[in-house]
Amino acid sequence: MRNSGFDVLLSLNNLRRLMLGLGGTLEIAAVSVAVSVILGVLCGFAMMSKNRAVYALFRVYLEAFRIVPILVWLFLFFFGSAIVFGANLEGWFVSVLVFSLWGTAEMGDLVRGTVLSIPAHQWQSAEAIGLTPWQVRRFVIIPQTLRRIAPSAINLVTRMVKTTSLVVFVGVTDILRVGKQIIEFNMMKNPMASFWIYGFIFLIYFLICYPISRFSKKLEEKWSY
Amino acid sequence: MRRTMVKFFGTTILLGMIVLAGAILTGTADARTLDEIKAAGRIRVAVFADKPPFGYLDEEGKNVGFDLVIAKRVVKDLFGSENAVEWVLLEPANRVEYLEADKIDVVFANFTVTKERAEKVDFALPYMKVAIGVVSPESAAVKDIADLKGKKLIVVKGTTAETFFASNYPDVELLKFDAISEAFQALTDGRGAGLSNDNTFLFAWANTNKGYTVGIPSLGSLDTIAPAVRKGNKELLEWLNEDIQKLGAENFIHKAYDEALAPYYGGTVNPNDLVIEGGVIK
């Protein structure tokens, strides 16, 4: 009988290496998401500025990250900074930088859009009952914003987790790259290795992203009227 | 307060953009000289991590392969220890960029010498010779380029095979992949009539994957494979060439062949067809 090739997943060495790769993936994703959420909120409020120049600036920043593929940004910072400045940025740092910049821009736009979607009468009514500007935000606007923003923010997070697979192009070792290396090593004697390894990686990505998406559902339910 | 913050962030980002734009228009990275590498105590060598038998990771995740055997010896000749090295793992498509951006000192990644590449990097003396081949299923063997008419040919981006077909046979439809693993997966999935890559690699693959044959063993001109350094890094290049000549005197490349390639090719290939000693093509 032909070898099913499943034993490629039974090797402790392979599993250990895949987990190390997963560590790389999660590290970049976690740091970038954290930075994006914090800076994204600030960025969102900045984008609501009445100052046209400020608004235009953030618009350009946001569109730049939407239009130009993330891979190009990675190359721009990784190779560009070295060729141009002689600054040899580590692949890891470049990845976190680019993913944070991207996440911040997207998160900022989500915050801006969501806050603006709160009807004006919410602000006016809150003021009319005598709440201070801080109280208006704390008790009226922010709770409503949070509920509205949860689904799209979670969507952004899972997108960021998945997009981290691009970091191999700037020399970072993530779970996908380790998977490829194992597949190549086994290619001659176990052509089915790719099926099992990619299947395993699929499962891992699912196990990361699915709970996040469940969590957002829970939040929505909890915060609904 | 909010205004100040808005201004602060606005200014920071604006400044960042200006700096970046200015940077793109000026300046370059300098390659490390031989003395600087020696002073650093470590050389940065780019190798493949997914191209057996030339450069790949074994079960424990260690860098091994034919390129690695030679590279390790070169590192040893330079520092007296083969551990004074930082292995940088890269993909075929960005070997030139890694050198141009000075992310590495030397490439030992099965780098085929071509005119286009020689304009951007400096190649040292070659240690191997190679041509392009086409591997296909035995049941529908591609024996001639004419057999590819109206069919898809699988290639890896940034390889000699891609350039060869794109410039000489624009009629052949190419199916391009980033990684070698994906390309072979596509072939076994039947997504193309054949796969073109360096013949050395195809022989090994066909030797272990039953049902496939290298129908076209040699195409185009005979190419050589050599280490490369950043364009203009003269000292390092000269030192490397001297070392390769020294290795030739002791027939070291044949030893590397026996160690890394012979197990893959079996007895079917004559080492002298592949190996170059001391940079002299016989």
The other form holds:
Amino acid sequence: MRNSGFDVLLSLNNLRRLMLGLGGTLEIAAVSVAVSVILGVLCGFAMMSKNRAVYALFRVYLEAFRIVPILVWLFLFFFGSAIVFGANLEGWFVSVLVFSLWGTAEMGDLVRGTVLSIPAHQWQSAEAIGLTPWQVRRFVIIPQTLRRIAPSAINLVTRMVKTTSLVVFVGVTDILRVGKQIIEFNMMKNPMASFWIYGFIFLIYFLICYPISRFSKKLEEKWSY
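And the form predicted on its own, for comparison with the form predicted in complex with its partner chain?
Here we give the lone chain, stripped of any partners or molecules.
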């Protein structure tokens, strides 16, 4: 058992460190998701503006975060802020900022697409019975938007959780970085430690993301029409 490297994973100290790293990962994901949902809804409605300048601004913002890899944005904010502005931003702050901007862009596009998919006659019928534009959005459009967008939004959450593994490159102590430290410390004595540690990290991500993915699928089946 010792030669297999499994004892490295069974170490209570190593498990505790991995759980602390997992806490850092989930903290970044939770804060980013909360910010993305709130700002994404606002961004989605802003992207429907008839003002061409406003629409173009949000479109460029969306495409920038779709085309440029998240890792590049992390490096740009982490190293660029120090070079250009002389500000040494913490890796945790940069990670939350980048993931929030990315999530807001993706959520905004989901909201925009969902609102546009609602038949025009529902807007017209609501206005015909005397509802104001704000009441139409509040009582007719927004409830339907939230219902239709829920499965896609939940899938976005799983993507954000999985992509948080990139924060290791800006010095954030997440579960992947802790795992790497444990492996490097034990590599000489237990060459197989990497198999068990990375296998455990894979299992953790699976146990977090799979139920969320299944929940999204159930909502999609239940609310499809």
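Computed from a predicted structure; not experimentally measured. Basically, rigid core = biggest C-alpha set you can superpose within 1.5 Å across the two forms. Residue numbers count along the first chain shown, from 1.
After superposing the rigid core, the C-alpha of residue 16 moves by less than 2 Å between the two forms.
Superposition of the core reveals a Cα shift of less than 2 Å for residue 72 between the two forms. In the rigid-core superposition between the two forms, residue position residue 137 carries a C-alpha shift of 3.3 Å.
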